[in-house]
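One chain comes next, on its own, written as structure tokens: the form predicted alone.
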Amino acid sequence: MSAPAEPGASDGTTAQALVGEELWAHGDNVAEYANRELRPVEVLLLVRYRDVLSGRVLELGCGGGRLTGYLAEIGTVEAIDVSPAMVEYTNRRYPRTRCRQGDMRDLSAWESGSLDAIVAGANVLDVLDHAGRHAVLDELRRLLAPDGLLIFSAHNAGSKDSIPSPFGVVKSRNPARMARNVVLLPRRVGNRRRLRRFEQVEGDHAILNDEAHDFSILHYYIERDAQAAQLAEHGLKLVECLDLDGAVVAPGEHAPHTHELHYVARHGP
């Protein structure tokens, strides 16, 4: 796939939004996402919240159905993804799930209070810019029934100092993978140089270029306590925050050992 166009727009669209739209709406990433591999924390969450997930569930950014297939075995699942290729594959692979093409910034097709749970795995909310994230959180609260759950993951700003450079991901114990990394190095360096100037570090979050998709995307990073406060702004109360192994990340912890955190939040007091 070709590199995304140079970010920049006169209508206020952010660089983060532009590069994300180019990658997800126009790219074909099915091969990368068409698997059923779960992280330990995801297994734990599927088991722990099985009762709620047995109701009506909406999955945001279903990709190739990595989580979708498991959710469909538990409850009634609808899903949305911006990629036509992903939607076609997921509907064919998991016929019990209704996956539609669409942008998670427009969830008007679902009625207020109609969902028992919303699942947003693989850090999908992090493709949104700051304003977009806040707008979507408002919508997710609207869609959730009283005591409904939002289960999602997000890049951890507490680990931002460990984001590698393009040169830092070249070495591998697998000779074939290392050879591939060498071939991809010029592309990765070019993407990094092109997008680095659009990075932002704010008081409670950061927009950073990381190694995902050969350094061709910008992601939203936030720490545990800032995420809890952000959720509260939108009427969502943090139930728990876990690292990739399922260990609890307590208030005040930065968790630099994990690049993503998994959250469960409840609609209601």
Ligand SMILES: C[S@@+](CC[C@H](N)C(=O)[O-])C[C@H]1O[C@@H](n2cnc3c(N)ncnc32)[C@H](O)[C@@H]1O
The other form holds:
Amino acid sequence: MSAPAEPGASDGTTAQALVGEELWAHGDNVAEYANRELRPVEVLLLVRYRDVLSGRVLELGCGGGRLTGYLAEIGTVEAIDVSPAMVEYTNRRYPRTRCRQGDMRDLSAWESGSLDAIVAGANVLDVLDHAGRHAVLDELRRLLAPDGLLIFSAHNAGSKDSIPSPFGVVKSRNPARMARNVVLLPRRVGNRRRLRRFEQVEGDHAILNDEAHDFSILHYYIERDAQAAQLAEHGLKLVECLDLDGAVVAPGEHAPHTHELHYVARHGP
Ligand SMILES: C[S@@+](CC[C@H](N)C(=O)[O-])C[C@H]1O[C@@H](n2cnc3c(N)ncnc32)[C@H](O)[C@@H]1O
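With the form predicted alone in hand, show me what the form predicted in complex with the ligand looks like.
Let us now look at the entire complex, which starts with that chain.
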């Protein structure tokens, strides 16, 4: 699937939102996400926050249920995903979960204070543009019970200098993978050419085209301290920030070694 010819509509819809919708709402990415592989930090978070996760949980953008299956072993899980194919697969594969098809920018079906935990793994909030992210963070605070937790990950702007070019991802020790990378190169270069002009580096965040889905998407990138400040704007207090291995990322650290950061937040100033 290729990105739309001219993302960035005159009605104010951002290029990021348009290419995201093209990829997720209209594409079929089930094969890529129908697995049960956890990052080390996710294992740690499932264990550390098992008590809260044993309550009422909402998972945003559950995909093929990579995390959902584990969450459903612990608590009562509902999920939402914009992709009909992902929803169909996850409901079939994990029947203890109820996954609804819908856009996480509309969570009006859930009551205020009704959730013990909201989980947004694999950087799903980063598909939203800046305005969408802020609106969703407001909603997440509304939905969380007073002691509830928001557990999510986001692309780390502190690692943005290591985002590869399409040529940087050709080499592989696996000959079959390398051959595939060569075949995909023209498509990746085309996507990169089309989308790089929509990249932006703003005060506290960046919108960047990265290697995901053959360079066909624009993601939100943010550093630890900026994310903590953004959470605070929405009445959420950072509990902890971890790298992919589960090591603490402390205030002031840019953590360039980790391309995603995992956050836990709760109600608070
Ligand atoms: C990177 S995948 C992550 C899947 C899963 N959370 C995981 O950890 O493997 C992003 C998921 O978010 C979904 N998604 C993208 N935009 C969405 C939106 N606006 N509302 C709900 N789901 C969305 C996609 O369909 C996809 O399943």
